[in-house]
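Shown here is one chain on its own, the form predicted on its own, set out as structure tokens.
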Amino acid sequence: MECVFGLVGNDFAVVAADTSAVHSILVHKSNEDKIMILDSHKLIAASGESGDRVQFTEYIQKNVALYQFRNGIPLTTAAAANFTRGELATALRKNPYFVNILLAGYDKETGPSLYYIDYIATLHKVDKGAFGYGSYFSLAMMDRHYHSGMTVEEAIDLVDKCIVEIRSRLVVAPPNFVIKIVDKDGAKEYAWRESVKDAAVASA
């Protein structure tokens, strides 16, 4: 029942997920965080198979530094977004990974931006987008809400809407979410929304 989700605003781009760890009918943890800073401004939140989110989020991040280590200058958002495509696309025909991405970043030329990229490679730009159970009543909230040049308290009231809305409505609804911010100062965990906390592990 994974709930990823993002949105364009003013001068920055947000991104939301749910924290579950879930096999089956078991939950493992809840405090996964599936939003991966993959750069200095730039944020990779992914939905899907665990092991294909987790080894495919890490090989685009370390590609990523590799290409500015080599370059000297960092991968625009938007080139970011392409090489993550054509490697799901190249994948796709081989081996696929069962891993749904948003790509948030900013870029001091284009501002911020948004790309959709799901599992069968495909890629668009977006203004907002979600993955997951739970984009049946983000993606209806924020098609309600949302508009261009939104503020970043603005954008934050939405995602606690959505959030709100999914808990409710959801009949296995993820208990907690992260929420990360990308703007000119960079990337950023902006807050946890958690009703459920992991208990600590009792010593031997």
Contents of the next structure:
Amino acid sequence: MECVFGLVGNDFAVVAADTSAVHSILVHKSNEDKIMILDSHKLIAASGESGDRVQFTEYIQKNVALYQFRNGIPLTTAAAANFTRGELATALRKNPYFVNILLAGYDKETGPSLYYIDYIATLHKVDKGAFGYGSYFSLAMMDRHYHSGMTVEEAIDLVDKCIVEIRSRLVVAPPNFVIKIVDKDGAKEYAWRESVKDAAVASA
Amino acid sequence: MSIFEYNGSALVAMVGKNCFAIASDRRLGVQLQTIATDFQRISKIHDRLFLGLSGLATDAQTLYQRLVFRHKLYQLREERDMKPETFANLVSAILYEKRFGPYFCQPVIAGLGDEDKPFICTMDSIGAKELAKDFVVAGTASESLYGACESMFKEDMEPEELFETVSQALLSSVDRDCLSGWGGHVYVVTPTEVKERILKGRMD
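Could the form predicted in complex with its partner chain be given as well, to go with the form predicted on its own?
Below: every chain and molecule of the assembly, starting with the one above.
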């Protein structure tokens, strides 16, 4: 089951997502990147219906870029989150997107922030959030160990604690995770946590 | 589970002597899981008018945005704030527009009308108004709230006593409802000031 979670630290926000692409009982791939870099200082970690996930997050990414081209300045994280919620809410009663989103961003004026946006367009600014069956474990671990103003090392340690819990306690636990971080220097991939590597393709 | 009980909510508004109080719980949940304990259910429309929205959080957010938009237009055209009675009619009309595909919300409206007379009302999800002289309730804990308010309410309470009454009624009711709680948010509004207080109750 898809696991996505994230938290806000001292002057950064970190999100982690599992990397398995699954259809019924078949694992198509175990290195699917579900955290999209929205713009220089924003990350979208998405979980849900695979087609909707890719299409919707790309749609948001292109619209955020369009805003920057038209107006010369990037959207704030709050604005991007509200735009995303608006798109989900408009589509909700016509053709809903089954995508749950954690939007992490860093703004110069307001610092790091994390927004919880579920598939029925409920928007809430949070310090820690999670989606999926893994959320039962990761939210509990974060409730226990999280405090405001964590350093990068403390936060990654907590993320690893959550991953260990998910791996050991969730029956269909995804083997691999990707961790991405956003701070004043931008959004970037921090690390992968792999316990199963895809077999190398034999050369022709 | 009913769609009205998906996120969990509790709202109450009570009339005092030339003042009113409106209070809500702070939990945002997704069925059995708690997502946040600082969710704002009550919003200010203008200094003498408050709106609380219980029910499905996404519809509460959409409805709030639509109502703020309509009120701002009204302010531009009429060059004054809306009276509470007028606003209640507006909310009722907007809800009935969606009669066959409704917003899953139950609003509670509280304001000071002409001559500082307190006005409270609630309505169902399709806009059937319920005016009351004493108190109105909404949300998953509404049945407990009816009982608590009925027994604790007195006519013409001063703001301080009104605050105590509303707080006790809210906390005792949400303690019997697993879907609402995690503290309380109380606004006591008099013609001269608005006092916002956070209650600490059973954090479960």
